[in-house]
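Shown next as structure tokens: one chain only, the form predicted alone.
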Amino acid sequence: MLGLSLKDGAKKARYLANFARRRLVHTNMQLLYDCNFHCRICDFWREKGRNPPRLSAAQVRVLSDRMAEIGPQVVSIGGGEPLLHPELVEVVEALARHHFPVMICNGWFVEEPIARALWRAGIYEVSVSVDYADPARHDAQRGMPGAFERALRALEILARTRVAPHQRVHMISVVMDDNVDDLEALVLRCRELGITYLVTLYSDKRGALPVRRVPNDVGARLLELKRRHPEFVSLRGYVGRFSEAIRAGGLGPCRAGRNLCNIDSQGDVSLCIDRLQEPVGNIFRDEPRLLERRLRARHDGNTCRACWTSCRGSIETLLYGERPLANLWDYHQMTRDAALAERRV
């Protein structure tokens, strides 16, 4: 999710409206597919053959376009790993026109450059993935030596060199059957750093992925986390929910079609990542309302209930949780305006 500034007051209010609607105010798009990474828990490194074309910035110009008939969305730009883009801060600046670009990445290419070029070309968030306090076991995780290191550095760089308040740096973690333990730590090192801290389950539906038996009390763990430490900024009624989600194996109904779609590097629509191979239309040759028109119809007819991953979740905590003024208080603490870091003369 994002922050939002005042100068985007037209953009902000006609999000909102969309907001209140419950229409479609969330796309996750597939930048890419390359990666330096060989992380046990993506297909997307491990499958021969899949190296399409990626999205050009002269592309994604049109797709912030089209995209904007629907209305303001927060696209979370993703691969893949979003910074093997050579035309990033392009990308960046095409979708800032009219939505609010936020981004997950590793952290292995950030430096100070690029940090300040992506921020001053509009994005509004990145967060880091790190999985494990102890380095080691993260770099195992991601397949690469050095990969904690990086990290965490990408994390204190980002932090430095954002240019307005509401810009807002996350270290994200993906929530397995081993790694519980290390949570509490990473919210701590998210304190040194000065910025926040999210979490999202995990799911192996896509691919062929291996099963990861989170504990099942793990819901109450992350809520007392959360009530111990300010850093951890996800929504309560989402991580609430982790334990009902392991019981039963994912939670109905999904919304994905409705409040989210998913947009791949070909441009092709989707309801999400997960159902890449059974498209609505393509951005490129579709009329965005008939696009809407047709996620709708493929929304009303899905009975999946696989997953509970914070691409969803967050937005049906807001839109239909339970408790929604506590879950607002969590989404402006996620949200709100962030000092920045002191210029070094």
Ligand SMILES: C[S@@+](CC[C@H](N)C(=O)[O-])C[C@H]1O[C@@H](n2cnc3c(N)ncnc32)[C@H](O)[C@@H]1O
Second form
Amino acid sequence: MLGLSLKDGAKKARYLANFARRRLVHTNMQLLYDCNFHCRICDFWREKGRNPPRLSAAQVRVLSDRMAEIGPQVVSIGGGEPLLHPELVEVVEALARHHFPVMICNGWFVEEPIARALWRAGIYEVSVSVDYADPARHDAQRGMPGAFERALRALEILARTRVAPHQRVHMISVVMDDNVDDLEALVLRCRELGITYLVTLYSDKRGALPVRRVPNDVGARLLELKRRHPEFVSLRGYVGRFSEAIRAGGLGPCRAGRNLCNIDSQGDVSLCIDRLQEPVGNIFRDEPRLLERRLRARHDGNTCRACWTSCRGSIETLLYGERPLANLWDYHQMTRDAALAERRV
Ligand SMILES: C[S@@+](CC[C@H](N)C(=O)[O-])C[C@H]1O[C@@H](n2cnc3c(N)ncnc32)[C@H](O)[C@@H]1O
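Form predicted alone done; form predicted in complex with the named molecule now:
Next comes the full complex, this chain leading.
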């Protein structure tokens, strides 16, 4: 989303200044917790208490203005399933006024009209989750027959309906104990679709889920996959640390609170999605600058090193990773303009 185009110049300039000063630049947001899938690896849908309420578009307008006092954010809209939100287009519009909205979804509800509306509303990037190359295994993991087929269809629709070259479509997989051999086939599906591919590392901290032992050599395997497939655009500094993260059960120091934060469906602001029970305040009730200071203080005392998911790993790699130029190059590949499908010959 921060490719070299001059679109949104003022917003980008402010973002880059905060990035250079290592300030808060990335916000993960649970717009709602409702979900139509019952994924084995996620327990959000199991916890009834998490469901109500959802943020309304009117609330997101306020949230967007208030977060802009801290600075433009890459706001990752998640949940729950964001496409279950009846005002998702208005939510994206509200965020795009000051920020860089991106979204992760399961693909089930993607149809042409909503896809076009989201792109027109100013979303920068949409990722659709696909975890296995075998449709039956993906459907079983997601607890929804037909999930694979709908996700692939969603990716095709999203790629075809983009309205500006800077808008990007990715497939994203959670790397687990039993899907490492599927990843190359998924990258090849991305090549066929003219889109790009991302991964995140499984976290066993989302409730009482089983500890799953991801193969230890996965970091080297992912780097090798990246060398062979330009469609695989995750940062090398991020995937290169997967083996270390698996061995150690996660990586520290965690930069949540300093460079990234979480806002949930009630406006509660916390370090991350796994620390919702310990908010530092609420975006509707507390002054944004006060929230920023409290986040920073919470960060300074935080010793957690329990995960290496992409919702923190990508931004932390860009800000603190070894070989910054190589990671910046990968980031450019992830966000640079991609020709619109209609214009391809
Ligand atoms: C919580 S989901 C919400 C968005 C949407 N419902 C979806 O399924 O993509 C956001 C991302 O987190 C991933 N995810 C779910 N459980 C996870 C876990 N235990 N560890 C790491 N990533 C996980 C999902 O696969 C998805 O890519």
